[in-house]
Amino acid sequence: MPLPAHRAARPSALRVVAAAAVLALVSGCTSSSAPERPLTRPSAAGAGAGAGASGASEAAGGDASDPLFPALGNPGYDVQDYTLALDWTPQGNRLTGTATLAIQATAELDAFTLDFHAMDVQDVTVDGAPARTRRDDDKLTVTPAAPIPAGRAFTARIAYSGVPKTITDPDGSHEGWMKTDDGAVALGEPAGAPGWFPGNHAPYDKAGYDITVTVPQGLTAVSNGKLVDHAVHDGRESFHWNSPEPMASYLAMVAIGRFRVSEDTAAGVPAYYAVDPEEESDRTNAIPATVDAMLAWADRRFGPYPFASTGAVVGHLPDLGYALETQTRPFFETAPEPDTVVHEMSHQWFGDSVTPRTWNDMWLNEGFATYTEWLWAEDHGGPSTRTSFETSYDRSGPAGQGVWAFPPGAPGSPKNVSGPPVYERGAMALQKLREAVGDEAFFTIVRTWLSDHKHGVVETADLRALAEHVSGKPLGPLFDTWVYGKAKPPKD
């Protein structure tokens, strides 16, 4: 996601979801008919088992609920793969879908919950056998024919249809399924993915994705990963996308429209670009070159690009107000500036490959992405990162306002998840870390962070532990001041 100014509240006319639906996403749901055994009891494997080599951040048996979005997710199981078959009709904005989830139980499950908003469920099976369901706001409870033992792999298939909804976040921005002039776009950060497919929509549960979208002939449907098949039949076109690397559900994306498509390579990686004709300009023409240069530069600074494909989608949603780092193929609401492209591409390392376990640590995404902009400028004839730090510090307001309104490592409220401290103060914290440990240790920390936790989930404590190990220095005071401190600290 780009700088916080792009995440401002949108006009109220776009707020198409009732407040009760939003509250259901940020507070727990209860039901008197819930199963006797807890649905979210984690096993000894931990809530994020199987999410990647670095999935050990989840404490065995601990509370895996998200501090900012506690209703999202279920630590009793781990989704290994999603197979989504979507069929969309512009008239009436109708979506028909089948979601097939390959799941590993991490606890014994009499029943399990999926996060799913608004759409109608026609049929649910578990390992091919019919399962009972119940809806409680945005929780779909699935009760299989027999309890599922801890450790067992199983498959859940959910057939659904209806009119997918746009979701209004606590900060007033919009996501979920959104109609455009000539199609639609589905975005998920932080809580929009339940608006278009059922799943375990907590950031710690990463999975592979296989997404097929069928649309009227003449439209193009773009998603994550590689396009593995494109078929035309009976006046409709199907686009089959595969993204095998683990992905948090908030990074899944579908964009439908009359795009101008080009295919190329960027730093040797297959690249697919889709641009809305209304946004074609010198800016959009420059995107492939910027992506190519950025990936080559980041390979030297951070390590190899972590995915098998790349690219970008430029839509025409000027009222959306933000771009998004959707995995392998960032989405831009309008033709972006080059620094926005750099920001979103940096997220492929920081946030997409290495993902925060909970939304409380969003600064690990946005602080690093903002700092990458500073690094890019430093390496391309612009100001040094120290100068960018001083500029950000000097223009910021007093303690308790703007960048200093809350600590980046403790947002305290879902409305703050994309607030200015998460970006700018997060980047400031990284500059202070660099100054504390020196350049050699700092870039060793960054490269080790990305290699050791590739395709995994992390939290701030992991970064501090690594930084202390590499540098040999106690860094608690630095993290307490710049990541968790409420006061505006001295510049030096």
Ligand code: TRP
The other form holds:
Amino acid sequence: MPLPAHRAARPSALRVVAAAAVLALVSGCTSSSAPERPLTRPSAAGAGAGAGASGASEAAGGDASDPLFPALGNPGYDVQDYTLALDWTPQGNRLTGTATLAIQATAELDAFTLDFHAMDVQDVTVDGAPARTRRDDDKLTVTPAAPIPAGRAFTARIAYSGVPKTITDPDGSHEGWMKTDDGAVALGEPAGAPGWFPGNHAPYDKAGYDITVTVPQGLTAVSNGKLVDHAVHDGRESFHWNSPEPMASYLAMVAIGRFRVSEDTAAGVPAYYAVDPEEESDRTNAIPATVDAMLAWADRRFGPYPFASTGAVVGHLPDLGYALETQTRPFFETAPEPDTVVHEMSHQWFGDSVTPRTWNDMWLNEGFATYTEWLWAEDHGGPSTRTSFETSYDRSGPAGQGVWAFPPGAPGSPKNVSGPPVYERGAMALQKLREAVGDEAFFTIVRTWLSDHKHGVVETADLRALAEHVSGKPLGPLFDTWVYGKAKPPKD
Ligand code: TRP
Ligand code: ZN
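Same protein, different state: after the form predicted alone, show the form predicted in complex with this ligand.
Entire complex below, previous chain first.
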């Protein structure tokens, strides 16, 4: 049987990497961009330094910093809810925002840091009282009038304005706030959220989001969740979006443009689609049917769709080089092929609902999303997952390179988070797990994984423990070989 089109196409990872290389060249030629400033500095401003600007030892949990992006996040507090009121003007790409964060202190806080790149901060209050602030590059330190005891709930409000930032990653890819020909797009994986709002921008701190975006009349502003209000006044339009389910900040999205909007349902879930007119095509028109079919199929394979709304945004950013599984409503940089739709929708379960605690475990996102593409093919007249495994294995070259360049569970460098081992060898590891425990146990493991950790955060050890529990088999050697092994494992 011939390979279906999506098997012949590039694996998602290769597309990301190829585009990243192009963008790296482009940014290397841009004299205005800061040369090679690493995003990850194991400095005192990072999460590892703890909650307080002073008194680092007060942080809960010791050194909780991300192994690949140690500068992101702060373990000393837990954001419950973000309320963002954003006003954007195309002239000069200016954003005026108010971020209201409902926070719970997990350590005593003399002061606390928020991840936020250099926009102007006008005013910061904690529980309504003015707080002192300090800027260090990509951290905003807030010192309330009095220390906040551990366990206390409080509200921080940050008023800011300026030109929001595009972030260039160690691998050369771009995220954060990006201007387009007819608007702007904000994407966050892995380190883009600090470019447009202050927060605790590590994947482990999930929160509810309420995002209102005001734009000039005639533009549409799309974000995550449900559109709860839309108002026009004084030549400006406001779009109010609400996401009650917890969301990691890298999955928050805003897309502004002259979109063609359609509303629908997919497998019974309210769906909102926004398409850049430049990307209108048969392929784009096919998205709602693919989403509908995918959600119904995944409900049977994986369990219930974890959110109250769905949809997609199709932008026109051919140079971006990647799509992103922005929560409830993936963002596609151009009209996507069906396998890419399946991939991003798979992330709604794997990554969005069940989120890795650190970027080190990115393979739990990309391995499962790639494996979902294999499973989808298997269930729709394409090759079996075993055949996809062998195809991947056979074309993946010698040890030490490509898919075998590093173990999926230990990328080692922030450059590697979108590398082929994270995607394809991650999917191979899941195929090996399926073969080791059998189909029945495998799908019980997958469904239990998704229901036990719904809206939570996880690490690889949790998957191994669950798989051993369900199957009754010791799986240490399998994980050591396929997830953590540096060597190219034998095929069978
Ligand atoms: N998660 C995206 C996908 O697979 C790809 C991606 C976009 C990505 N930005 C990234 C992967 C940054 C790693 C890091 O659909
Ligand atoms: Zn992915």
